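In the form predicted alone, a lone chain appears below as structure tokens.
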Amino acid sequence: MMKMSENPTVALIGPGAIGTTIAAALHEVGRTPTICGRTAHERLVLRDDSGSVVVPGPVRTDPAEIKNPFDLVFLAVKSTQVEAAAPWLSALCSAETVVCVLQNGVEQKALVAPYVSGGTVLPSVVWFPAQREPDSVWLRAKARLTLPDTPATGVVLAALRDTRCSVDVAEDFTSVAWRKLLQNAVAGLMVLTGRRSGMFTRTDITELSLAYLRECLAVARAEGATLGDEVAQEIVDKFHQSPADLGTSILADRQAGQPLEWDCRNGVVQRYGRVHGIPTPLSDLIVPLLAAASDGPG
């Protein structure tokens, strides 16, 4: 049976923009959580417009320090990241355990729960964006999570509680991360042409971003998603409305020649598109440039 508590145990796995926006969440109301990572750190720095939150460390290296399971914990490593943080998992989870997935995709229930002892695995959609920068991280808006309506979220909603990072239940989770996946999708051109959001402003690259969506939502939609033909104007008109100078983890990733989060965010398209019959011709199009992108060779 699921254990639930009015102030469960949290850890966090994952001290990125994401990960620490959390942390600072938790920190703030007194719930800091056990924080661990590939890097050892002293604290974490989150800061805003209206002033910085520091949270004490230090971030836990090593997973065989770790002596009892959490009732939650927090994943926010990237998709290419869930097998390396495997021995965290393990150590962290048992079968009562509550795994909330704070990254990019519509398969993090698939991707997580091979490694989590039984537990249980929660998907989210993350709604705010964080920026990383050398010593600290920016967050760029107001905290928000979206979680499925299921007795899991209970134990989430208790930790978070009170905190600046609101949570939304959604009853049609499916319909909410599509949409979110949708604008995922897009941001991705970002990678290909090396600008940030002032690039939708854009004719060209504004009818290219449409197209692009309605693709998108095609597939969605035989996902199961119910959502309208407004909705890509929609995303559209939220980068057009956005700073200039906002970025994408995927573009942040691609400067620092890391591994792209390519496929959760854009193959999945294509790749779904397959399974139902779709075309998706600018799916495929973009899909093996981010594909080369991230990977090579050359």
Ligand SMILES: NC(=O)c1ccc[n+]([C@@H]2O[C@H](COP(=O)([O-])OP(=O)(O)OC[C@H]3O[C@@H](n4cnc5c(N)ncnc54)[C@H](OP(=O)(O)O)[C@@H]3O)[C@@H](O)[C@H]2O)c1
Given for the second form:
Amino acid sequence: MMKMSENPTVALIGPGAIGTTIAAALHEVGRTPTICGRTAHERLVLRDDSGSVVVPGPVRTDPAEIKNPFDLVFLAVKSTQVEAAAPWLSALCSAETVVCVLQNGVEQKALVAPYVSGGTVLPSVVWFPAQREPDSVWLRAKARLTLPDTPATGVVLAALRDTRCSVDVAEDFTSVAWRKLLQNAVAGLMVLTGRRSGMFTRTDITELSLAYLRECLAVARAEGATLGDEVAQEIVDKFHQSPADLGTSILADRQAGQPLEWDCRNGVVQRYGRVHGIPTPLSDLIVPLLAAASDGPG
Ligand SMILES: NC(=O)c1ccc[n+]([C@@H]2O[C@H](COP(=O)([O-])OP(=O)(O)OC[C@H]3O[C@@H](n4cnc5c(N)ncnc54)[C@H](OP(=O)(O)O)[C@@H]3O)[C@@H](O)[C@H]2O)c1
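Give me the form predicted in complex with the named molecule now, not the form predicted alone.
Once more the chain from above appears, this time first in line as the rest of the complex follows.
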């Protein structure tokens, strides 16, 4: 039976761009989470147009310090870092724990479930852009998550109630998650040019993006997403309206020489395309280039 505490105990793994935003949202309302990371920090700082929030640390770096499991764990490491974060998940989770995964992709449950000691994995869609800077995180839009409508969702709603992070609950989460995946997939083109959102105003990049999005849409529909043809144009329109200097976390990783989330953001379309017998000629070009940029060799 799932415990539905109104004041769940909350831990957060991965105090990067997204993790700092959620930690600050909780701290502002007096629900500071236990923060678990890879790198020690005395404090976390979130800034936006209206000012900044300082979340007192320390960021814990040793899972052995954790003596009891938590009701709710937010997991905000990259999908490429889940295995390395497994000792944190073992220390923080029991069969009663809900692990809310704050990551891009449509495979969060399968990726994280092996590490949560029988706890419940709750996927999410993270809608807001946040950018790491040397001593702070820059939140570039209003914080917003979408969660599936499940019995576990209540614990996240309780933790984030009355915070700066709004939470929508979607009956058709599959469609919402694939829509975001399409946005992420096309944002991956920024890695191949080394340019930010401004590049989408080029006619040739607009045409390429629309063709790639139509390919992704066919796969998304085969996976059960209900998304109309208009979605491709809507996503491109959103890039046209974005600040020209707005990046994406996969571009930030490329520029920092870090491994890329190419598989969960782009490879997934090619993989599921193969399962469903859907040709993916653009993915067949884009995915190897992203994979090689991420993993080399060379
Ligand atoms: N940033 C965005 O705008 C955005 C928007 C929507 C979705 N997302 C998705 O959200 C997820 C998180 O992205 P992000 O941009 O927040 O990444 P990020 O800034 O790189 O944050 C990841 C955090 O995890 C920490 N970490 C790495 N390995 C760890 C380990 N073994 N144990 C504990 N902590 C560990 C990192 O520590 P270090 O400080 O040592 O690196 C860092 O604090 C990704 O799936 C991304 O695609 C991001």
